[in-house]
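A single chain, nothing else alongside it, follows as structure tokens in the form predicted alone.
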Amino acid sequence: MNPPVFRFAPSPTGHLHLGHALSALTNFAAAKAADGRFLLRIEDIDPTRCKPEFEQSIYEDLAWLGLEWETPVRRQSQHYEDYAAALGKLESEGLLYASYETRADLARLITGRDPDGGPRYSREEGLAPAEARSREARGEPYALRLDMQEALSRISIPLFWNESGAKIAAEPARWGDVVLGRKEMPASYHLAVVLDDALQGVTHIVRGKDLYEATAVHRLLQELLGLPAPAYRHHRLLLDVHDKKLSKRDKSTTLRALRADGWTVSDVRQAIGL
């Protein structure tokens, strides 16, 4: 029998925090209690944000927390190939259109929300036709979408996840259309995090319950792309004084800073309740 395989899959945006020194220390103990391996994976897909000082952070702060993790590591960035090949065969099954909405258009339209509160996009509440065919001849930026109808008319199962010994009904629908792919990126978040699991043979995805609902719409591309379902678990998050979660966005304090102030190992562990 194969080992299981855990792993931690950062993207180099900014400085690791406290939060992710959670997610990264979960992944690396549960791994060694099952006696399986442990991969860091660099999600460094979207190349105007992610920064090669960004991704040397991301080992030296892993390294001082103790980890030790297989090498070669995989980066986002080069396996392009893979992605579009997956795009590829769901453009052939005519389960991908292209949409051409901005932010505004988005806002303006789109009246659903997501489980993460952003627009629910469906081709109904999108542009008329004949705008979205004059922005295609014009090669305006698009935005590759998962047919959500067609796609879950194809799935013959219920679809459920296991999350820590107990099924969980999936309902990506409520997703709405997804994106998949841009112009300019070649996968997006959902497309590239189910691709990468699979080829990298990860059988458990231990992640921040702010990726629960997100799960969803991984089992249906899972079974659309016939790849194996992993056993998920989602853990807490670490919140703020506003209780907000931890974010690279909002500039939480990060590990480098932490340790330049002279935290151990033993605090980061004793902040984040481990």
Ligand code: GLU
Second form
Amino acid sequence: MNPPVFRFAPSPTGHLHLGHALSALTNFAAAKAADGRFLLRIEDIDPTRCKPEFEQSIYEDLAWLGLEWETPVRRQSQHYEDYAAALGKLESEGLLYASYETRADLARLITGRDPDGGPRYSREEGLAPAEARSREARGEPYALRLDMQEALSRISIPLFWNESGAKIAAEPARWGDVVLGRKEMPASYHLAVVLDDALQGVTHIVRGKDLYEATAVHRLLQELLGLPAPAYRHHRLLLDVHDKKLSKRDKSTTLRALRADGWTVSDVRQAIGL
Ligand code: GLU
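And the form predicted together with the named molecule, for comparison with the form predicted alone?
Complete assembly follows, chain above in first position.
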């Protein structure tokens, strides 16, 4: 039997905070307990938000927490060709289309909401076809979207995922026609995360509850791309004093700020309830 494979997959868009420590330590402990492997993956496909100094601080903070991970670390920005190939497969199967709405267009046109509260895109609510064609002719930027209805017609439904041993019905249609790539970027979070977990042989995905709903999209992509379905567990989120999810924007709970204030690793463990 191959050992189970766990991973922690942060995006270097800010310094890690206590919520990341909970995720990383939970994965590491689960891997240890199961005689499994623990991987670190840097999810840096967004060149405008990801910074080398944040990646460096991820390594420092995780080492300080006492974690050890396999090397080389997979950095998504070095693997665009893998994501482009997956997009190409979906495109050749008639599952993708280009949509030319700007953010402002989406705010004006789209009435439905996805589970994260963002616009739930459907072609009927999008730009009029003539306007889309003229933007295409001008070579304007576009998003490559998954044709959700068509995609669902290609797989056997209902679709499920394994959440801590329970069978959960996945309803990806609640996300509308999700973006899987862009004109200048042959990848998106959903596409890259699903592909990398499969390429790295990840068997157990342990991550925060903020990604629970996205799992429906991930299961659909796994089916469409012929990838195995890992087991999932979405852990509690740490909240700030205003009961909001901790954010990288809030500097006071970053691990490096706490460390500079004299916190020890056991202070961290206690603060996050481990
Ligand atoms: N890169 C994602 C984040 O930092 C996590 C991806 C995942 O665990 O599936 O929020």
